[in-house]
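Shown next as structure tokens: one chain only, the form predicted alone.
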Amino acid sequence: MSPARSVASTLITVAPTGAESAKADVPALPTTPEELVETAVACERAGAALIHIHVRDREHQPTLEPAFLKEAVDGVREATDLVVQLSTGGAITDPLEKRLTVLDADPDSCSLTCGTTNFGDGVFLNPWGFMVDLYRQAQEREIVPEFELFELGHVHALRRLIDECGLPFGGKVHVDFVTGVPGSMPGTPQALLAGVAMLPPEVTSWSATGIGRAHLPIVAAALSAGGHLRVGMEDNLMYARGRAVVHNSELVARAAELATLMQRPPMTTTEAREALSVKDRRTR
């Protein structure tokens, strides 16, 4: 897959919450069901086509409890046409068996991290057996995985997964490079393009995420190399130097503006569903 591959439009993913930031420290973080739905509606209007969801409980703490996961999926699906993707990473302290239950909430898509990685002061565990179990369950349930790549070695693990398990449901392979996490792949254009050059030929689309200060350099590099974008307060709490993000839609709107300037305007939700071969679970 060539870094210069021509792509007509841009898939913009919003990751609005994450599991790392505390509500007390970041009051603008959408952690309640109502805040999540309001954020989803505003971000769809601003140009997002996919939402990557981490769920919080009523005390604003990260949770993988089935009732909260289902509430989030159903609420966003009822209010928007966004592709609904649940994180299977949860918080890095969540047990592996609990993370597998995320698929019970019947999302359109799920994250699948392609290996263990250092994550700040902790370790984000993704052993091989867990990756295979999650992949096969996603295939069986007709859920489209997004392969998260934190390291160049994760690209090799993706190759191994495809060889062992075959293609995902729908036949499309979409990956997201997560760059700039302390201890993982640096958030530089050079690192991102090294990863892109290693992608297996089965990959049909890729996006990139820049944590913190890496946000804008990675946006620019991804757009220029034919990639797609993930933005949101999970990854970046600052809009500019000295100016905090007030709402996730600000980050989506800026990404949409940059994509349009690059003559790669944001994908509609319909285009995103086609590009990812997402099963239509909407009932309305």
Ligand code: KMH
Second form
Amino acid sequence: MSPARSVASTLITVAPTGAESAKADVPALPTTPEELVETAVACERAGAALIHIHVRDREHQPTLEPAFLKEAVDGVREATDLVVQLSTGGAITDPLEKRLTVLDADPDSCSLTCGTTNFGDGVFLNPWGFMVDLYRQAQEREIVPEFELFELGHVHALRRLIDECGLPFGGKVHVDFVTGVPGSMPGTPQALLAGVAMLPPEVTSWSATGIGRAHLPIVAAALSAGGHLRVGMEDNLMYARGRAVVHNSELVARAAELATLMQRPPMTTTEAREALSVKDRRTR
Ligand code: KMH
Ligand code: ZN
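Form predicted together with (5S)-5-amino-3-OXO-hexanoic acid structure, per the form predicted alone context:
And the full complex, kicking off with our chain again.
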């Protein structure tokens, strides 16, 4: 891993929707194809280079139906140069077999969570066999995984995955710490830095996100420690105390401003594509 001081720019990922919030409770959540594309365009303009997508159906419910996934990938790809990442985590109710089919939509990147974890009152299942199947299929299809680490044990599981299955397509290893999920790794700088200290040497870049109130402390900690940033309404619905997020792009714009102040301005999409070694699937 590069020391913090040599990381010259910041990869900003936006996770605009997630699978947990209801449109009825959060009308600003982008859930339709039009809202997703509009969000992607605005977030790219604000400094994002990667978009982590969960898709909703016409009733605004989370879905892994192939036609909806393809529509989302194609729509964002046609309108932006963002690295398009599909969630393979889906919602905690999604069956494992269905989550594997996400790769059929041919995204640039996919999430790959490195183990099972508590997820609020539920459990987010990621058994070893599922991780291996997903990883091997991503390698075969030349899709770059982003390894999601919710727990310190997930860092250790990533070591095992690389040992057993080798490096991802393109040879880069990008991980994202998801901190502050109730029952999982806390959203504190101490927990984040413990995870960073355990990263295998094969890891070429790491980012972090803090759920809810952990949002800003984790942005600050990640920037200080040479990490990249994930922001968005999947993780955080409040812009400030008593003030809800009105558009994902304001979270991206604030992250970009903080990164610039820290002398690590946002990566362009071209730089991000190179940093992650994604295959160029762009159509425009
Ligand atoms: N919605 C969570 C159960 C991912 O996108 O891969 C899982 C999640 C992780 O958000
Ligand atoms: Zn997600």
